Amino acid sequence: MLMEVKNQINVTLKSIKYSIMKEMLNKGTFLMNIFFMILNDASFIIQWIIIYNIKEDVGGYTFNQVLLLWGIAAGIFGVSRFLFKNAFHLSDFITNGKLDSYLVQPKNVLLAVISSSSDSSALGDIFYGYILVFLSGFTVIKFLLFTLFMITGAIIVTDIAIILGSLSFWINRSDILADTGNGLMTNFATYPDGIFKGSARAMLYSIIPVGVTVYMPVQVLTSFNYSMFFIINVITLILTFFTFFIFYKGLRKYSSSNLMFSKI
C-alpha cells in the first residue's frame, strides 16, 4: 500500500515536472507572463495604501494584516494554478470526453488529469505573495508558516474546483456553477473578513470555506493559535479525502465520448 502510495506521488511529480517544462520552452514568454502577473497583482494594493492614508484599519484589520492578506490569497492560488491548472477546468474534461485517454493510463487518474497542465504565469503571483510577507515584517517562523498555510490553501481551492467540475458529471452545463464559485473564492479572499457580517461571514466559514483558506491563517501569522493551527490542517485533509470520493463516485457515471484527447 505505501509503495503504491510512493509510485503515485513521484508519478505525479514527474507529470508536474514535464508540464513545467512545456510552459519553459519560450523563456522570454515564460518571464515576461512571471513579471507581468507581479505588476498586475501589485497594482491592487495601492488602493488600499490610499485607504490606510484616510483610515487605520478597515474591518479590524492594521495595514500589515492586509499585506498578509493579500500575500496568503496570492501564494494560495498561484501554487493552485501553477501545479494544478486543469482542476480548473474539469468540467470541459468530463463534459466533452477528454477523461478518456487517463482512463487507460496506469496512474490516478484525478491527480493525472489536474497536474498534466501548468499555468506559468501563477508563478508571479507566489513570488508576490512572498514580497508581502517580506513587506508585512519577515521572520523564519512567519516564513515557514506562510509556506505551509500558501500549501494547504491551494490544496482547498484546488478541492473546491474539483468538486464543483465534478458536477459535471451529474449535471449538464455545471462549468457555470463551476466558474462562479471558483470566482467567489478569487474575490472573497481579497478583503478582511470583518467587513462582512451575519449569514456571508458564516458562508465564508462553510460554504465558501476562504476563512479556512485566508483569514484563520493570517490571524496565527498574527497572533499564533493551536486551535486554528490545527482546524486548519484537519479541514484541509477531510476535504481531500471528500474531494477524491466525490470525484471516484462520479466517475462510474462517466460516458466516454470515444475522444481520445492528448495531454501533450
Partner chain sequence: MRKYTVIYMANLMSNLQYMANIIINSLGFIVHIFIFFHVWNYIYENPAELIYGFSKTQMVWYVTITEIIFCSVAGRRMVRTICNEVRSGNVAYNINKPYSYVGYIMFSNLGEVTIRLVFYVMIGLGLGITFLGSIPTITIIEGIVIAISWILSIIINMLFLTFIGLLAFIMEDSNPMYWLYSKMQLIFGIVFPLEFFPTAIQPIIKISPIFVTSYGPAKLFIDFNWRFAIIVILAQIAYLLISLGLCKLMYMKGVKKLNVNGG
Contents of the next structure:
Amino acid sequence: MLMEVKNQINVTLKSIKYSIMKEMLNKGTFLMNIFFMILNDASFIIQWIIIYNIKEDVGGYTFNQVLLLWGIAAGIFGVSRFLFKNAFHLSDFITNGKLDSYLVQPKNVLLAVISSSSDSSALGDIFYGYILVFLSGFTVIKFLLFTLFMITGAIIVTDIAIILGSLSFWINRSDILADTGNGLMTNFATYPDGIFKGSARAMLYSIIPVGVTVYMPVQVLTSFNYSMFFIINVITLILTFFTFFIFYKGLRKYSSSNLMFSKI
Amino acid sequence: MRKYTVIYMANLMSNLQYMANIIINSLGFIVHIFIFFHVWNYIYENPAELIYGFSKTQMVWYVTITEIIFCSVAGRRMVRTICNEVRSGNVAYNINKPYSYVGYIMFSNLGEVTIRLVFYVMIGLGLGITFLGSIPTITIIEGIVIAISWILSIIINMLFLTFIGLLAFIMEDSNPMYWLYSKMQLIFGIVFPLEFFPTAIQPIIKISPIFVTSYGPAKLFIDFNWRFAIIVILAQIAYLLISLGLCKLMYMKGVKKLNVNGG
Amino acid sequence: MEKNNVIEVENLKKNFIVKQKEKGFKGSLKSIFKPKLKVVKAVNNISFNVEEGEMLAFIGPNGAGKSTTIKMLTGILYPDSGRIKVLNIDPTKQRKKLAYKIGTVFGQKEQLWMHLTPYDNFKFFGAIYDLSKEETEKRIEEINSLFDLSKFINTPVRNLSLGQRILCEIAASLIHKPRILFLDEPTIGLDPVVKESIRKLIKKMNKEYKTTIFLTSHDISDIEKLCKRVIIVNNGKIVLDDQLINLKKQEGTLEEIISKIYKGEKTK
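Alternative state: the form predicted together with the partner chain, after the form predicted on its own:
Following is the full complex, with the preceding chain placed first.
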C-alpha cells in the first residue's frame, strides 16, 4: 500500500516535470508568457488605486488587504494551472476519448490526466502573488501561510474544475458550462467579500467556494485564527475526496468517443 | 452588397443554433454587472452622493452599457481566427474571391454579434431595472441617436480587432497586441468614466479610440445632450474611417508580401 | 493437455445511447428540451475464449463493435452486462492490476510524450509500471536490440516519422513484458516496408515470449501474415470464429471472402 502510494507520487511528479519541460522548449516564449501574465495581473492595481482614492475601505478591506486578496487569488490560479492545467480541459478528454491511453496504465487516471500539461504563463501568476505578499508587508510566518493557502486554494480550484469537467460524462457539450463555472471562481475571487450581502454572500461560501479559497485565507493572514485555519484544510480535504468520487462515478459512463452523436 | 447580406444571414442563422452557448456565456457578463453593482453600492454611502459628478445609478448604468458593447464582440476569438488565417497562409485563398477580405470578416462576424447584442441589451436593461428600479428618461429621437452610437462603436471595435488580427502579416503573433488593446479598453474605458482619472491622462483618453468605443456611447445613455451627441458621432465617423483605412492598408501590405513570397 | 485460456468472454453486451438531432433551428431547440434518444447495440451478446500464445485477428467493418470490445477487455469501457476474464482478472473491477499484465497499442492514439526522446519515454513508462531503474535500463536495452531503435532512440518523438513513432509506441507498450498485447489497427497509415517490419516484430514477440496477440486491422495482409484464427464481428455479433485455413478454403481471395461475410452473404 505504502509502496503503491510512493510509486504513484513518483509517476505524478515525473509527469509534472515533463509537462513543464514541454513549456520550456522555447525559452523566449516561455519568458514572454510569464512577463505578460505579471503585467496582466498588475494592470488591475490601477482599478484599485482609483477605488481607494474614493474611499479608504472597500468591503471592510484596507488597500493592503486587497493586495493580499489579489496575491492569493493570482497564486491559486497560477499553481492550479501550472501543475494541473488539464483539469481545466477535462471535458475535452472525456468527450473526445482521450482518456483511453491513461486508462490502460496501472496508475491513477485522474492524476495522470490533469498533470499531463502545464501552462507557463501561470508561473507569472505565482510570481505576482509573491510580489504582492512582499508589498503588503513581509514576515516569515506570512510567507509560509501564504504558500500553504496558495496550495489549498489551488487544490479546491482544481477540484471544482474536475467536477465541472466530469459533467461531460453525463451531459454532452458541457464544456461551455465548465468554462463559465471556472470563470466565476476567478471573477469573485478578486473582490472583497464585504461588498456582497445576504444570499450572494452565502453563495460565495458554498456553491462558489471563493470564501474558502481566498476570503478566509486573507483573514487568517491578517490576524491568525486557529478555527479558520482548521476549516480551510478540512474543507480542502473533503472536497478532494468528493471530487475523486464524482470522477470515478462518471468514469463508468465513459464512452471513449464511440457513437456520441448522430444526425438524422 | 447582396453577397455581404448573404454572408451575414448565413452567420446569423448558424449562430442561432448555438443559442445555448450564448446563453451560458452571458453568465460571465451578468456576473460582471452584478459585482459592479455591489461595488458601487458599497462605495456610495447615500444614493444622492455624486463622485466626480456621477451618481450611483449612473455608474451602474455606465458599466452595464460599456460591458454590453464590449462583450457583444468575441474579440479574442476574432483576432485568433484572423491571426491563424494569416499565419497559415489561408488568407491567400481569399485574394481571388470576389469580395474584400475585410468585408468578409466584418459581415461573417456581425451575425453572431447581432444575436449577442440583442440578447445582452435585454439582459443589461433587465438587470439595470432590477438593481436600480428605473431607466434614464430618453426621448425616442435621442434613443435612436444612442442606438446609432452603440452600433458605430461596435463596428469600430470590430475593425480595430480585424486590424490587430491582420498585424500578423508583419509580426509573428498578434495575440499579445489584442491583449494590450483589451486591457486598455478595460482599465481606461469600461470600468471608469474618464473623469475618474488624473487630469493629465484625461486628454489622452479623449482622443483615443476608447472615447468612441466605451466612454462616448455610455455617457450618452446616462446623461444625454445634443452637443455631446454630435461630438461623439462625429468622432465615431472619423474613427470608422481611420480603422477601415488601417485595415485596408495592412491588408494591401500583407498581400504584397504574399505575392513576393509566392503566396 | 488442458487448454489455458487467457481471455474468457461470456455474453458481453454494451449499448450506447445516441442523441439524435434534427436539422435547423427548431431541431436544435427541440434537442435541448426533448432530445430524441436511440439505443445502439454496439456489442450484442458476444462470447469467445483466447488461449495463451494465440495470435487472433478480431475484425469487422467500421462500427461493428471491435473497438468497443477491445476497450472493454482492457478496462477502458464498462460493459452493460456479461462476464470478462482477462488473465483471470475482471477488468471492470481490477483495472490497475490487469494493466500491469497487458500491453496496448492504439494506432490512432498516441501514448508517448512528443517532446521527449523514446529513451526518456521508456524510462517514464518504466516508472508507470513500477520497474526499478536497473530493470528499466535492462529492458530498454533488450527492446532496443529487438526493435533496432538505436538510430533514433535519442531523437524527440515529434521529430520521428510515423513509422518510427508507431515502432516506439509498440516498444513502450512492451516495457513491462505484458502477457497479452492488444493492437488496435497498428499499421494504419504506414508504408509497406514499415508494415512488414512491424509484423515481423509482432511475430517475434509471440514466438520468443509466448505473448498472446489480439489484433484488429482493416489490412488483410496483417491478418493473413500474422494470425491463425479469425473472429469476425458485425452489428455487435460474432458472425464467424474459425481458423484462417478453413476460411481460405472458400472461393476467391481472402479479401473477397471477408467482404462477402461483412455484407452478410451466405458462405458455404
